[in-house]
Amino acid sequence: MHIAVVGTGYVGLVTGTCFAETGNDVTCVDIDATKVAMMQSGKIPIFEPGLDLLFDRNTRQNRLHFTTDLKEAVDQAEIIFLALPTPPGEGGAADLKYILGVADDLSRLITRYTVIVDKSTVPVGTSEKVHAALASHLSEDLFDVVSNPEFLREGLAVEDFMKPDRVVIGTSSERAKKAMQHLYQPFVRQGNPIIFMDERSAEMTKYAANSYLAARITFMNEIANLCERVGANVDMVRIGMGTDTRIGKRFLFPGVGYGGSCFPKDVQALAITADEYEYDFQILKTVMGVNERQKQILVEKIRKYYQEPLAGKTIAVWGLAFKPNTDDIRGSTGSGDH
């Protein structure tokens, strides 16, 4: 198939790059010239295991194609993803300004039926809204509006991306659902499910699952605080919770509170959809307060293991990103963010 992908970060490098491996014609799309002629020249601008062998064959076997021309990366396009950034707005809400900014671009520029697809994480009602941008110049015939979630971790996003636990579609439309299931067949060959939906239902989705984890990244911060008053220790606490088949290992790991490009912004979006339905979600709220608070316990502990003023001293720390195997540092608890 011929795929355009719209946005060449951590999300839209690794989605075109993948789909490029599974044989498909993959153009990826960005503004910055400085790091579309880094991909032209054969060079990652980002750290991701096991992206740049995949990205070298794919490249050298003139599968994966890099440009700053909107026109020229969807031209033959049948399905555009979109993976633009959703940075907080005024007042924690995502801006969806880069997202309708393209599908109004896109609306003059599509000229036969093509499915496009929010990659991006949205808030609920954004494929509502890319639709009514496309269709400002566009016949409704022309194209579908699909909402699909990634779940990748930063890390392990091609595994994530090549062995999905699920994939998770949003349509009404039938049309565009045979398409999304032939181009992701190759990546559900071992049975994992792809899981078809509403467009809503799916953008609920992606919130839901990160507030979820970072829900649970809260709540053994919590066990952990009180660990060291009880005189229990923290990680075996955890091991004895992580094989209960009903919790689970993952996301069970005490520290300096959760951090990244996702699940900051992506829990304080839906805390605020809930307060735009008037509906009080007192969990999400504690999950945020809670997080804010854990960002001094590292140090609170300094303090207390020296007795003494800390004016002077020089503290190392050893890690910046918000976790192992990125270079990302967006949103770090570990960095001049906080």
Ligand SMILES: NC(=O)c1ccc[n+]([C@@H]2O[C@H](COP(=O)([O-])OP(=O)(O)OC[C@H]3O[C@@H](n4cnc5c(N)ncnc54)[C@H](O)[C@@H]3O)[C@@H](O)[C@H]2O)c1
Second form
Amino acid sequence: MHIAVVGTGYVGLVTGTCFAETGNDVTCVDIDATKVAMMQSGKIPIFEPGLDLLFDRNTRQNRLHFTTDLKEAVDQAEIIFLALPTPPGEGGAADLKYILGVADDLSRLITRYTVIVDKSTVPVGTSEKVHAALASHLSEDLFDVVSNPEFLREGLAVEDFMKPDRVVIGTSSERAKKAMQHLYQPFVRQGNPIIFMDERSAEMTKYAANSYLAARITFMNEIANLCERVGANVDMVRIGMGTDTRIGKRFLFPGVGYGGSCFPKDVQALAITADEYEYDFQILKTVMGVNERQKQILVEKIRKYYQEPLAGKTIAVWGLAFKPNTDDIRGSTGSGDH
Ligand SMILES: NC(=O)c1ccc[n+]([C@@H]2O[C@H](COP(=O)([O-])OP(=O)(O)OC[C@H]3O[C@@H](n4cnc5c(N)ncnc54)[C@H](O)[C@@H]3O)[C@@H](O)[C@H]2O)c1
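Return the structure block for the form predicted in complex with the ligand; the form predicted alone was the one displayed.
Now the complete complex, all chains and molecules, led by this one.
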């Protein structure tokens, strides 16, 4: 298939490269000309284990292309992925200006039936907004909008994309469903499911998953704080707990609060969605509050240790990213997953 990926960050570049690896012709487009020039000269702008190998193979075999020209990228595309940033905007809600801006551009460029896929993490109802932006200049029978949230983990992005636990696809169009099923078939050969649902449920699934994981880390941070008071060893408690198959071992590592480029903004965006729909989402509010407090605990411990003002002290921080094997230090505070 001919695929276009708009935005070549951690999600877009991995998505584009992995779709090329399964034989598709992929054009990735980005407004960052320096980044695009770098990729055109065969260099990867991010660190992600295993990505270099796939990137080299697919660029050499002419299945993976890079451009700054949106028209060139979408000219032949049957499916266009939006892997654009959705940072917190004013008030903390996900800012949709990148997504809706590109949707508006696409409404003037598309000339035949195309599936437009939201790969970014976007609040419930965004696919309807993207649909409206596209419909401003485009006949409705020339496009479908699909929500296909991405669950890859930085540091394991290629592995997660090539062998996903599941693929979630939100669409109410049979035609788009068929195209997406065809594209994803090589990634689900081992029986991992493609789960079809409506657009709103797909959008919510991503926020629910990230918020639940953030809540697990937060719960464990509270257990760690209590362990210190009662004289228990949280590492032993974690092992004792995590070996219970109902609980599982992952996302139980206490630390200086969850961080990274996704959890903080996604938990906050879900809390704002709850507010908008007048739902008092108490657990989520507590998770955010406890996480902020957790970041201070390290400083309190350092203060207590020195028992004197910290001004003038040199402090070394070992490891800047929120977890191993990534160079993404956006929103980095501590670790949650190992
Ligand atoms: N990073 C992750 O681990 C991860 C995982 C799952 C989902 N997500 C979600 O995926 C989305 C993208 O995240 P990311 O980490 O890849 O972001 P990123 O910041 O790494 O990449 C976004 C890219 O989009 C480009 N861009 C901005 N405006 C553009 C435009 N108008 N046209 C073309 N390109 C444009 C930027 O230059 C940048 O290269 C976000 O919604 C994020 O929440 C991220």
